[in-house]
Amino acid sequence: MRAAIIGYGKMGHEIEKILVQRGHTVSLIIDQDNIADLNAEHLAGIDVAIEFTTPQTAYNNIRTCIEAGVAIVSGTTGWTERLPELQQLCREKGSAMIYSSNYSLGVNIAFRINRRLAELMNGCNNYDVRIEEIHHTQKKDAPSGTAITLAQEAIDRLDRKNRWNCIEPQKGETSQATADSIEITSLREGTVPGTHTVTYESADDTLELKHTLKSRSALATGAVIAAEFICGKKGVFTMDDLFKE
């Protein structure tokens, strides 16, 4: 597989290492210093591009790949209100893409458990639910895309919840929880790769679903596996499609 890496920060370097370990060729690396090279000419011959950049640049990066007919794996968070546009473009162009707020295989298993847990808790109105996410201080968006996914998938299955809200205690924000909302607490600490906890609590007990990421390697490995999965395919995919295969 000939791969392009779009975004050559810490994640990009980790993705490069995993690609090489799994026998693939890194044929193009795009970073902020050579963003002009992200075009059809330089993408010619690329099988899959893996994109981890910023909320401000992700849309254009992905669109360029789709229009060039290059399959694209994106893990950039904080911009997904425009994701449906790109998914539709992908279908129209006969290209391939997969987007996930988190490529850790463990997190994606946690997503599936979270959905089932919410279904089971739907009739248990004596439990309230909240989410906490902890990330490194360099993370630009809050809440994390993973926390939003956890919250939204719970909301879709809990009749008593219809929205989420986010607080950042380090900015002096205090709880704004209401009966119809899921509150996400976003914390930024040191170099933490990512910890997510979904808590259901009643007056009598507490149930927690928790995932702790130990390194970026888990994210990079999942992204490369996703790239291998969509290589040669056409269409819009999710990590659930990968798990089905």
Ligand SMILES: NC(=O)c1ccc[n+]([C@@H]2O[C@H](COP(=O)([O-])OP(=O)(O)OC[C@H]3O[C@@H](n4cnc5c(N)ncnc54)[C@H](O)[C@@H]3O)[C@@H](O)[C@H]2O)c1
The other form holds:
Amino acid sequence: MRAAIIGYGKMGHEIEKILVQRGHTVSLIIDQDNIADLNAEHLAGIDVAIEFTTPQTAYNNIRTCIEAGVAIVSGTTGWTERLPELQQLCREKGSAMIYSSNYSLGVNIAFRINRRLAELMNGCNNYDVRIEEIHHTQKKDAPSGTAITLAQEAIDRLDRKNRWNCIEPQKGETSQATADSIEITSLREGTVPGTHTVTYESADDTLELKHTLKSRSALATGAVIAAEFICGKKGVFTMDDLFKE
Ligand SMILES: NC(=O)c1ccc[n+]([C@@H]2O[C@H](COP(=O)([O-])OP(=O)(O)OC[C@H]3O[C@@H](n4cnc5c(N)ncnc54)[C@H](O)[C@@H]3O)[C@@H](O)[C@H]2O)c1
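Switch from the form predicted on its own to the form predicted together with the ligand and give that structure.
Next comes the full complex, and the chain you just saw is listed first.
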């Protein structure tokens, strides 16, 4: 597979290592200092581009790849209100894309358990639910895209919840929990790669679904596996499609 890396930061470096380990060729690396090189000419001959940049830049980067007919894996969080627009463009152009707020295979299993748990908890009104996410201090967005996915997928299955709200206690924010909202508490600590906990609590007991990432390599490996999965395909894919295969 001939790959392009768009965003040569913490994830971009980790993805480069995994691509090489798995026998792929890194043919193009784009970061802030050579943004102008992200064009059809430089993308010619690339099978898949893997994009981990910033909430402000993801949309244009992905759009450029779709228009050049290059399959794209994106993991950038904090911008996804415009994702459906790009998924539509991808279908129209007959290109391929996959987006996930988290490429760790363990988190994607947690997503599935979270959905099932919410279905079971829908009939148990004595439990309230909250989410906590902890990430490194350099993370730009809060809450994490993973926490939003966990919250949204629970809201879709819990009749008593219709929105989420986020608080950042380290900025002095205190709980704003309401009966119809899932409160996400975002904490920023050291170099933590990513910890997510979904907690259901009643007067009698507590049930927790917790995922603790030990390193970024699990995320990079998942992104490269996603790239291998969409290489040569057409269409809009999710990690669930990858699991099915
Ligand atoms: N989906 C997942 O599994 C997952 C995992 C980890 C991180 N993330 C997300 O991925 C993104 C990147 O994370 P990171 O930890 O690598 O951040 P980072 O800050 O270490 O790296 C981002 C890189 O993008 C570069 N960049 C900025 N604008 C650019 C542009 N227009 N074109 C190309 N490159 C550009 C920056 O210079 C930087 O090197 C964040 O949104 C983060 O939340 C997602």
